[in-house]
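Next up is one chain by itself, shown in structure tokens, the form predicted on its own.
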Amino acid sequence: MDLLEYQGKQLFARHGLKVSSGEAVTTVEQAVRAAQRIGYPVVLKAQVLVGGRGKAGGVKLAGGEAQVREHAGNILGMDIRGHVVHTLWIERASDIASEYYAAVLLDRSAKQPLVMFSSEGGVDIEQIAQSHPEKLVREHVDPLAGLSREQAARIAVAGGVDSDVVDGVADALVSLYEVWTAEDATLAEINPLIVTPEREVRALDAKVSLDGNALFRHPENRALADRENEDKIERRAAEEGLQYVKLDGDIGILGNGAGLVMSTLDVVAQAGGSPANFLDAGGGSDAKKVAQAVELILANDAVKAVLFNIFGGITRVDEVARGLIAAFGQIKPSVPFVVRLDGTNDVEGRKLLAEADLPNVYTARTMDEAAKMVVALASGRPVGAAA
């Protein structure tokens, strides 16, 4: 779960990391009042889960009320790379002497936390890696010992920070690592981590991604989700206990088990198709859950055909068949379905489907066969026709 900048800063402050104070607002009048309380000059920042805000006009400096009204009116409702701005973060403008970059993430190949730091902050990390690779420090952390202040200081020195702020940068890195571990984050990033003329080290931005699977340990963080820009189908799936991710294609996909669904996406792509979603109904899927899954898939208007790929282990194939039959009775889909059923009670499941004689439903024995059939149907070709 990705957080907006101001939400990330709230987590930073919770763990002792210095941030610029400010207020989140949703209207022009709120922005004006917030700016008056904070004191001019202020910076207005669009709160969206995408980079490039400044280049898109989503970050503006205001020296008085007239500019706040103008900028807030322009930014609120702005579309930045597909994300509509519903919230502004208003903070006091900062004087900046230096800009650094800091991040903590998981290095999956090394299976260890990784701290990344550079004295070349304020630009994309990819630019730093290309233009000044020697200034990008990468150092693993022993997950059992954690990031010590001594190791953090070594990282700061290796990154080339000014000697009088080594202690401040080390403190910031230790706090950032604490955010990453204590909040079950997958990424905690500051770009830029600034040094003020008074030599204070402070997080001027925040990029935080939380592990959604760990939210049960952090119920207070559930409310941080960006509901305004969240896909409605994905939100509904989460409420119904289904793993759903919307994609850009036109072939709906349902399977039971993440590995099987990923394989199905690959096979469909290899057959020339474009999946419209990832949907894992999970092990033990019953008729009710299958019917819910069908409704979710068809809620996407882009779907032209649907592939059911079920391998019954814990899941009983006859229950999946009953769910599909029930869904057809409730929804009456207008797009073709290809169904591949295998595993526990597969004979009974296929028999139920044959007896139901559902309109526009095709059965396949193998995954490859099913993929070719659904791609043909989505393209408007008869099953078995050449591409």
Second form
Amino acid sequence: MDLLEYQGKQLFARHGLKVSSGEAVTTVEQAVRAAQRIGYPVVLKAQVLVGGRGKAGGVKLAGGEAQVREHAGNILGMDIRGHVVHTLWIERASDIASEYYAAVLLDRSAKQPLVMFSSEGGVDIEQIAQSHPEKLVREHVDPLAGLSREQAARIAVAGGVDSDVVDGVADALVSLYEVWTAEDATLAEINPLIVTPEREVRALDAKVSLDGNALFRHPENRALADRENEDKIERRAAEEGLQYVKLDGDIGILGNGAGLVMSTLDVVAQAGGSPANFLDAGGGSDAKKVAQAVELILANDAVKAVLFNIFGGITRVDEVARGLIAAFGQIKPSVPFVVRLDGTNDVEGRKLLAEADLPNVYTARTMDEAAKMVVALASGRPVGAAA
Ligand code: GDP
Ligand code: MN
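With the form predicted on its own already on screen, would you show the form predicted in complex with guanosine-5'-diphosphate?
Below: every chain and molecule of the assembly, starting with the one above.
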């Protein structure tokens, strides 16, 4: 779960990292009033879940009300690489003497937390890694011991920070590591971490991703989910406990098991189709759950045909077939469905479906066959192998 900059900064502040105080607003008038309270100069920042906002024109300094009006008007509603700006963060503008880069993330191959630090902040980390690999310090942290102030100071020195701010940078790194562990983050990144002319070390930007599987330990962080920018169908799926990811195509996909759904997406793409979603129905087979899943898939207007790919393992195919028949009795979908049933009790399952003789429902034996059928149906072509 990715957080907006200002939400990340709230978590930073909770753990003693210095940030500028500010306000989140959604209208130009609110921006003007917030700027007055904060005091000029201010910086107006687009709150979207994508980096490079500065280059896209989503970060602007304002010295007075007229500039706040102009920039707020421009940034609100702006589209930054597919992300529409609904919220502006306004904070007191900082004077910058130096810009650094700092991040804590999980190095899965080393099975340890990794601290990354560079004195070349402000630009993309990928760019730093390319142009100045020697200036990117990478240090693993013993997860049991945590990041000590001594190790943090060593990282700052190795990164070549000005000697008078080694302590300040070390403190910031220790706090950032605490954010990462205490909040169950998968990434905590500051770019830039700045030094002001008064030699104060402060986080000017925040990029925090929280581990969704650990949210139950942080009920207070649940509210940080970016409701406004979240897809409506994805939100409904989350509320219903279903794993749904919206995609750009027109073929709805449902399978039991994440791996099977992933390979279904591949097979449909290979057959020349374009999946509209990822949806894992999990192991269950009851009619209510299937009906919920079908409703979710059809909530996406782009869907022209749907592929159900069911492999019966522990869940028996005949049970799934009964669930499907009951579900179709409840919703009567208007687009064609291809159902591929294979695995435990598949003969029985296909027989049940054939006997039910559901309108607009086709059955297939193999994934390839099913994919070809659904691609044909989505493009309005007839299907030869209808059940
Ligand atoms: P990003 O482009 O999405 O990474 O957004 P940032 O929050 O990093 O802002 C982009 C750039 O704007 C920063 O690298 C800074 O150079 C500049 N910037 C942001 N806030 C301030 C500020 O308070 N004062 C000054 N002088 N520059 C700022
Ligand atoms: Mn940044």
